[in-house]
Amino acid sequence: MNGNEVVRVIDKVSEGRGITTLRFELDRTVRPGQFFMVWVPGVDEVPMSASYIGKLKGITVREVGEATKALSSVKVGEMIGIRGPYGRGFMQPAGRYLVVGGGTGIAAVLPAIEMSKDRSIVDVALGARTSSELIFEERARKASDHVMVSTDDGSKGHHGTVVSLVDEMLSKRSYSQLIACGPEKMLFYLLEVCKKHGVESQMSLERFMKCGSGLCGSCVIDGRRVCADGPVFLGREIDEMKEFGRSKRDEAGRSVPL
């Protein structure tokens, strides 16, 4: 069952500048990479990746619009509506794999780091524009022996994009697969790096979603519904998408430059 359920927020944590995690009890099985449709009473319903998938579930919100600002303002003890989980999540690769998160996309890949029972076979690359926006580094280090970070402004770790960091990591070590979530432009160049090094990937795409269950078609990219057929796609599937990294649909369904 993944119908609507009203839950009480029992924990709230500020993760960084304008980034908040809300946690709640929800007796449903959630796989890494899946998402919820989250209803903010009186405001809107928005898709949010699951950042915690254990007994206590969680979402991590960056304030970018009215709905996300309202969601960030929810207090402990207040109620929100949850539908889901929805979508195709990440599958655990065989052998050593590399997990890459950019911006708040880090929240979506943390469960993929923690799904490995062997912390020595999962390496991590986390990227942000600046150190104050870098989230979940400590949590990643609890689940992996090898965590690297990058910031665009050089305020912490590798000075540059997480894509350039991953290019270096793939040059030094072999991986069976790469798992990633982040801005689509980041994923576009990350896919090129994966192709350069001959590494298969799983990437979670972010598109405008209305229903979250594959009915409205708002999130379609090259005929694939991101909410129902994704949000996680294999790199070879994404490589066939002509719209990937170039255009998206707006709220009216029009194709606009990314």
Second form
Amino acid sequence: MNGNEVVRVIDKVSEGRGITTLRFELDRTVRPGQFFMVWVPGVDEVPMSASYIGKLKGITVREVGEATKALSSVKVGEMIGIRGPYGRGFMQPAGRYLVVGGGTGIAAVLPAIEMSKDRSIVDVALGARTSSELIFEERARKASDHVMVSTDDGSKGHHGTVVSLVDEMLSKRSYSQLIACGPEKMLFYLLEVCKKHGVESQMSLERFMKCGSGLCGSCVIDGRRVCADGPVFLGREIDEMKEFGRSKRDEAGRSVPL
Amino acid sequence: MKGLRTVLAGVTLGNPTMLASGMMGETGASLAKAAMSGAGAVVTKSVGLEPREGYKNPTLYEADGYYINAMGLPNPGIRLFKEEMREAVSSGVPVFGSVFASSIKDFVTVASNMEEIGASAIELNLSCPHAKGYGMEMGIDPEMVHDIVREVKGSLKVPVFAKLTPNTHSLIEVGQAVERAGGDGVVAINTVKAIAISVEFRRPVLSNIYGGLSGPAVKPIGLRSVYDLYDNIDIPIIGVGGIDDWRDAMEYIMAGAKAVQIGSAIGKKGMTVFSEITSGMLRYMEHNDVREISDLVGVAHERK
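Can you give me the structure for the form predicted together with the partner chain, which would complement the form predicted alone we have just seen?
Below is the whole assembly, all chains and molecules, this chain first.
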């Protein structure tokens, strides 16, 4: 049963510019890469990846619109509605793997770094536009021996996109698989890099969602439900999607350019 | 699968399972996916004259054994739906075009367009329980239903089915009105009007307050509706409401449905639900020496 529940926020952490983590207790098993539908009464209900999946669960919000602003303003002690966890998460690859997070996509892949019992077999690449938006670097270093960072403006780490950083990393070391979450344009080019190096990947996709529970079909990409068949798809599945990197659906189901 | 062949007002289905309206039916690719996964026919999401974004979230309340949804009829509008239908129709199974409107004139326009872009049949949404001015608000009035069905039927070549609401004491009268107006069949039932309240927040959960109850909890209501309609009308009945497995589907067929639609079960089981149901039906037929699924339609009425 993963239906509607109300939880009390027991911890709130500012992670970076306009980025906030809310922590709460929820007695449900969550796999890395799964998401919740998070309800702020009177405002909206939105899909949010789980950034913490232990006893104390967490979501990490970046303020972009009305719903995320409202979520960021929730205070410790206040309540939010939670449905889920939903979706197919990341699977633990056999052998050494590389975890890539772009922007707030970092929050969604952090549990995939921590799912490895052996910190020497999971490498990490984190990218953001600028250093103040680079989140969870210390947390990643606690779970991995090899963490690289990039910023588009060069304010920290590799100067350039995380895709170019990953291209370099894949040239230097071999991985059985790559795990990624970030903006779709980033994933689009990342998939090209993976294909170039012959590395299979698992990527978390994002689409406009209504029900979140595999029913309504508002989040479909090429006939597959992001909420229930994803959000994590294999690179070879994504490669067959005509809409990936090109178009998405709006609230009325109209196809619009990405 | 020969024994599962079903004919609905001249439309032939390879098997009696159909994707219900509102489920995954917004895009051509998802309709085609349901067809490839074994559905005998698919029904589009309800399409109207103009694009509609639907209601704000929350649009779904989920609990053990049921869902309550109020999506608010989101759809891209009939003009943009042409592209989706092209892909859906290419799947090879009959595509039922579900349409909604707030006037008889608009019903005729949307249904005619739906026929032009390839629908094998039209399903009139006379039963959505949560959209003001649409659906159930028209579908509980036998005279209104009669007039809509007659006008739409008069302007189309393809068969016209009316999807009925259980939220009325006059379900049978509405079904008879469809038959009297020349309708080719009825689909029963749409969701049951319902609400959910958050005790912590002391307010309704859904943004629209009201929604439609679906899932296993509504099966007995759907079955009763099909059973009653079978005794009172002679046009084909398509049964829908809480079908999770082949046994549920068979109950509907024995109550009098010639075909069944699957909705909520797709949330938990995904598209494999269609092949799961059809193989279960075939096993039952083999064990009981039944050659044609049509031999089982309405058999429960013989044992009152």
